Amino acid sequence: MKTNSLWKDAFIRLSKDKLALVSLIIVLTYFFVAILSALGLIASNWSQEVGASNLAPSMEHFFGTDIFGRSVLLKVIRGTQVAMSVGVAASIIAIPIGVLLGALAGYFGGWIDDFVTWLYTTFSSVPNIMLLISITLILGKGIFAVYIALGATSWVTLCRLIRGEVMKHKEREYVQAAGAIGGGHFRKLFRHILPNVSHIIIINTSMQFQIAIKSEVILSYLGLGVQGEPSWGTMIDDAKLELVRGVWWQLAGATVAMFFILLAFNILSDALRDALDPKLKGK
C-alpha cells in the first residue's frame, strides 16, 4: 500500500481545511498590503491632511479621520506594514539562533547541552515584557531597536522543542545509517536530524508572527516603540484621549486590523500543527 509523505500528508489535510485556508489567505492577504506600503503604492501619503479633525467614518473616510484631519484608514494599513515586518524580522533573528542552540544541545549533550538549557532557563525565568522593555530602553526607541529585542527573546521555546526532538532522533536507525557509511555530526545533524523536525520550525514561525505583533503594539503604546510614523499600537494610544469626546474610530481600525491577523495566525498554527504532527498522520 503506498503511503503519503509527511509533507504531501499535510498538504492534503490544509486544502480540506477550510477555516485555515481562509485564514491563509487573511494572512498572504496582509502580507500583500505590507509589501505595497514598503514600496510606496498604497499609503505612503498617510500623513497629509485629506479632512477636517475627527470626522466620522462615511462613504468619502471609511475609518473617519483622526485629530490632525488624517485618514485613519492609511494610518491602519501603515501599521499593517509595521506589524508584518516586526514579524518578519523577529523570525529572521530568533529562528536561526533556536535552531541552532537546541540542535547542538540536543545532538552534543554535556557541557554544550548544560550552558544551552542555562541560558534558555535564564531567559525564560524574566517576564517577557520586561525583558522587551529593558532592550528597547537600553537599544533607545525605534523599530530597529524593537526587531532586536524580539528576535533575542524569541528564540527560547524553539530551541527547547529543537533540543527535545535532536535527543530523539539522533539515536534513530537511519542517523546510525548515516554514521556507519562515514558521515560525520555536522552532516548527520543538519543533513539528516533538522530536515526531520524542520516540520516544528514552520509551527513556531507561525506562533513567533502573532507574539511579535502583540509585542510590538504593547511597546508602542508604552512609547518604547515605532516612532514617527503609524503603529497599532501608538494609534491604540492616541485614541485613549479621543474617546473621552465620542471618537472611537481610531481605536476601533487598529483594533479591528489586529484581531483579523492575530485570530488567522492562531487558526494556522493550529492547522499546521494537526497536519504536520507526525503522530497525528493517519487519523
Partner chain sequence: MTKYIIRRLLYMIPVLLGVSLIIFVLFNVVSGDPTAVLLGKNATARQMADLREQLGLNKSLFSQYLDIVKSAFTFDFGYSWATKQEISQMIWQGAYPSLCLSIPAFVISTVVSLLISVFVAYYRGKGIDLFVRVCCIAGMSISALAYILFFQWFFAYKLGWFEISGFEEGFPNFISYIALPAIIWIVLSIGPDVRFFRTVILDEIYQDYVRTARSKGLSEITILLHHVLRNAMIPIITYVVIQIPSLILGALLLENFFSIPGLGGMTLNALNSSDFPVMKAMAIISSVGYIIFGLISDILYTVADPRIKFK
Given for the second form:
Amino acid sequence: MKTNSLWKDAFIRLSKDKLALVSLIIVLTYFFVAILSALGLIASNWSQEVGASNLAPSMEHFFGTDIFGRSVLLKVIRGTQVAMSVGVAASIIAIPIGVLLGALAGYFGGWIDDFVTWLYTTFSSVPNIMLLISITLILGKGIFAVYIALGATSWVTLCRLIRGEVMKHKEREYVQAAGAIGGGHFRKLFRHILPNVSHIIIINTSMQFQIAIKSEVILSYLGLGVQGEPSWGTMIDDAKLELVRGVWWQLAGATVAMFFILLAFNILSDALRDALDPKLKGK
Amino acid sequence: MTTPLLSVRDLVVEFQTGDGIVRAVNNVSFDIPLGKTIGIVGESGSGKSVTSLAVMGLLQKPAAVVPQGQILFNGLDLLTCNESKMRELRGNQISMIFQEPMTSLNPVFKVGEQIAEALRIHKKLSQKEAWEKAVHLMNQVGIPNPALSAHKFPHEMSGGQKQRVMIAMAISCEPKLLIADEPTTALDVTIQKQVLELLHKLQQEYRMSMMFITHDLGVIGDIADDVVVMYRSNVVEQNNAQKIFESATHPYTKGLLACRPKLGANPRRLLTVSDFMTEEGKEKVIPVDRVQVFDKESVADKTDHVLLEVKNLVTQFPIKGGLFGGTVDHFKAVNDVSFKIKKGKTLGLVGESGCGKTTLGRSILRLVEPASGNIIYDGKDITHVKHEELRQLRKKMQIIFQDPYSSLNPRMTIADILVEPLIIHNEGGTKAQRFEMARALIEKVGLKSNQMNRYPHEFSGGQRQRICIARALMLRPEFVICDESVSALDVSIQAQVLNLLLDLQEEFGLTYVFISHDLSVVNFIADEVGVMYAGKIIEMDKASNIYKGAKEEYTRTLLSAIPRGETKQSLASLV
Amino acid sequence: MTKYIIRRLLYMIPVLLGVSLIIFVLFNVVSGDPTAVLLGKNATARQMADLREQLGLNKSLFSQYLDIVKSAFTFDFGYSWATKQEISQMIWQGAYPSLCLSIPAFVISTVVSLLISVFVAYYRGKGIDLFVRVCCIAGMSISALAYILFFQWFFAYKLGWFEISGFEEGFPNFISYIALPAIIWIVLSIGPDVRFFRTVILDEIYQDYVRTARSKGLSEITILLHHVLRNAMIPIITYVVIQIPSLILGALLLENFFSIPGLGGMTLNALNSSDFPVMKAMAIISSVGYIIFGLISDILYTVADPRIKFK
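Here we have the form predicted on its own; I need the corresponding form predicted in complex with its partner chain.
So here's everything in the complex, that chain up top.
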C-alpha cells in the first residue's frame, strides 16, 4: 500500500511538471557554479588579462573580453556568485525574522499582533528602493551592506503572509483538538500550525530570491554594491559607455545570465504554488 | 403514456484525471414526465450531480467527456446542441438551484438585479419591468418586504433567504424543468422544511417538472413522484416513490431507507447499507434480532453517580465597536444553562445553528472560558482550574469535532496523531507500547492497522471521523463531547458512526454529551434531550417524552420539520 | 464608515512616527559624523564644529528626531548640503518633469494591461493565453537596466527616432523627450501587471456564482465583463492605487539614463554626493505618499466591496 505525505505528493506533482523540473535544474546549476566560484575553484583568476581589449565573442572567448582584456565569461561567473550570495543572505536574514514575528503575531494576537502589524506597516511604508539605497549608503557601500538592506526589506512580505495564515489555522479544528488533548501553546504553534503554513516560506523565498537578484544588480549598477569585484550590475554599468562603440557583449553576458536564473525562479515559483498550495488544487 | 419532458438515455460521463479516465456516470437512463418531480438519490460521488450538470450543459470541458448517450428535452437532444442554443434554454426553459446558497450568488450585485438579469435576456423585459417582476417573484418565494429586500446584497440575507432568492431566480422565466441539487442540505431543519414546501408549491403552480437531487431519501418522501437511486455511477433502482418506500427491491435502497434513525422506535443499533449487501453488491440476510425495536428506558440505570453538573453557565463574546474598536457589549452565546449527567448516560443537545450548543460544549471542556456559573466534574468544581490540573482534566474529558476534514492535522500520519496524546501526558510506556495501543484502538474503530502510516487526506470522511474518535479515546477518557460529529456525513455513513459510538460507550462505560441539529439522531442516541434556543436550554426531558409530548412550541416545530419519507414502512418488512 | 476612516486616519500617526524613526536611526544615528565627508580631509576641528552647529547636529538626538517628525508634517526639509538650495523648492521643481513622464506612462500601461488580461482570460487555456503568459514571464526576467540601455541605444542612438536625453518644459515640447522613457516604462510594467490581473480574474472565474450566471443562460462575454470583472476590480483597484505614490518618486533609473531633471534623478544625485537632507526628504515624502495612498486604497476597497461592513 503506498502512502504519501503532502510534501511527497507535492514533490510528485512537481516532478511531473517538466518545465518546473528544468527550472529546478537551472537553479541548482547556478548554485553549483556560485559555490565553485566562492570556493575559488573556478573564475578565481578573473582579473587576469586573457587577450586584447574588447574582443568580440569567439570560440576562444565565449563572451568576449572587456576593456582590460579580461574574460567576460569569468566576470559573469563571479557575478553569479555575488547574485546568488545576495539571495541566500537575504533569505537567511528574512526567514527567521518574518516567520517568528508573523507566527507570534498571528497566534497570540493582542498587543504582540498590534506591535508586529505596526512594525511591518512602517517598514512597507518606506518605498523599497529608498530603503535599499539609504541602508547601503549609510552602512558603507559594499556587499555586506547589500545583504543587510535586502534582509531588512524582504522579511516584511513573509511576516504578513505567515501572520494571516497562522490566524486562519489557529481556528481550525485540528488545532482545537490539539488543545483538547492537553497540548500547550508551544506544541500547537510549532508542532501543528507551522508545518501547515511552511509551504508559504518556500513559495515566498522563491519569489524573494528574484527580487534580491534584481535589487543587487540595480544597487551594484548605482555603485552601492560589491566593490572591486565584478557583478552583473557593474558589468551593465560598464556597458553603458561601451554600447555606442559597438561593444555589446558585457551587456549581453550579464543580461543572459540574469535572464535564465530569473526565468527559472519565475517558473519555479508558479509551479511551487500550484504544487504546495492546496487551495489552488484542481484549477 | 405521453412523451416525457426530459429523457436521459444511456448517459455516460467520464472525467480525464491525472490518474487516467474515471467514469462518473455509467449508462444512466431515466425519464421526467411533464409536471412531475423526480428524486435522484445517492451518496456523495455516486454521479448524481454530474448527471444534472450534463443536463444543464455545464460540465467542465475539456476534462469531462460524454462518449455515449442522449439527453432528450422535448425531443431535442441537448448533447448535440451548440453553446448558443444551450444558452437560450438555460435559465429560460431549464433552470437550476445549487447546494451552497452562500457562494452561489454574486456578492457585489443586489439580489433584485440578479433575479432581473435572466428576465432581461430571455424575456427581453426593460430594466424597470424586470425589476418589478423580480420584486413580485421575491414576494412569491416568501421573502418579507420584497420591495426593500430587492435592494439588499447577498451577505445581508440569511442562508434560507438566499436560497429563496436562488429559487426566485430559477423560476423567473417560468422554466419547464427545474433542477435542484441538494438545495436544502446546507440549511437548518426548520428552514429546510419551509424551502421544501415552497419548491413543492411552486412546482404545482407553474406546472414544472422537477429533478430533485439529494443524499437523503427521507427529504424527498413528501414531494417526489418517482425516485431514481444511484450507487457508484449506476442507477440501481427506479420506481414510483410510494413503491420505493413500501417495497424497495435493491439492497442498497433498503439500506438507505433503514439507516436513517426514526423518531420513536429504533433497533438497538441502526441498520446500515452493509447489513443489506456485501462489498460486491450481493444481497445479505439480516438476522431478525437486528431489527427488533429496542427500548432504552427498559434498561435500569447502573448507577446514580452524577458525573457532570453544569450550573448557571454563561459564556459570552465581546462585541467590538466604537472609535478604537473597544468592547461595547457582550453577546451571551450560552446564557444561564444548567444540567446534570449520570455516569454512562448520554445527554443530547439539539438546536439550530447559532443557538450556542457548540459554545456550550467547548465551555464545558474549558476550550472557551465561561464568564460565570460552575462546571462540576466528578464532584470537583473545574470552572477555574489552571495549568497542570487542567492538563490532567484533559485525560478524562475529550471532544470529537464536526468537520472530519479540518480536525486532523494534514501533515501528520495516523499513528502520530493517535500517539500524540500519550506523548503529551507522558503515558503508555515505550514507543512500541504506545504504538501498540494506537493499533488496538484503530482496529476497534473499524479501520485496518496497516493504514496507520497513512495521512488523513487518504481517508474518506467517515473513516476520518473514526480516526477522530480513536484519538479522543487514546487517553481512556470517561466523558466525551460529540459536537455535530455525524452532521457532515452522508446518512448511510452517519448510521455506521452512530453505531460505533454506542458500541464504544458500552465497552468503555463512556458518558456522552451529544450535540446535533438533527432531533432524530439525538433521539436515537441520547437518554435525555435538551433543546437549545438562543443560548438557553428551553426544554429538557427523557428522549421518549420529548418525542411523544414536547411542551414547548419550538420543540414541536423542530419535530415537525424532520423529513418523514420513511413513514409507512415497518422495519420488519425490510428483512 | 466615517468611524473606519477616522480610525484609519489616526493609525497614520504611529506609522508616520515609525517611518521617522527608521529614517532617524539610519541618517542620524548609524551614519556617524558627516562633516568630515563634507569638508574633506583638510578641515580643522573648528570648521567641523561650526558646520555641526549649522546643520543642527549638536542638538540632542531626541530633538533631531522631533525635527524629522516635524518635517513630515510641514514639508520643511531645510537646505541641501550639495546645492545649498531649499529642498522643498527643489522638490517642487523636480515634480513637474517627473509627473510628465510617470502619469501618462502609468495610465497607458494600466489600461493596456487590463485589456490584455481580459482578453487572455476569455481565451484561457488556449494558445494565445499561453503565448501571453510566456511573454510576461520572459519579459519580467530581463533586467530593467538592459531594457533601458538597449532601447536608448537602438531607438534613440541607432535609429534616431527619439531624443537621446534631456528635457524641455511645456506641452508639447516635452513629448519628444519623455516618449522613449515612457515606452520603456510601459514595457516594464505590462509583464507583472498582466500576470497579476489575469490571476485575479481567473480566481473569480472558478467561483460558484459564475456557475449560477451560466445556469441563467448568460453568454461568456457578459459573465466575464459584468459578473467577473466587477468582482476582480476590487483587488485590481487596490493594486493600482497603491502604485500611485511611486509616481511621485519618479522613475529613478529612467530619469537618470535620460537626464530628466525630475525627483528620481535628484535622489540619485543626492545619493552620489551623500546629500543626506535631500535623501531624508525624499524618503519622508515618498513614505507619506505611500501612507496616504494606502489609506485611499483601503477606503476604495471597502467602497467597492459591499460585503465589508463597518462596525
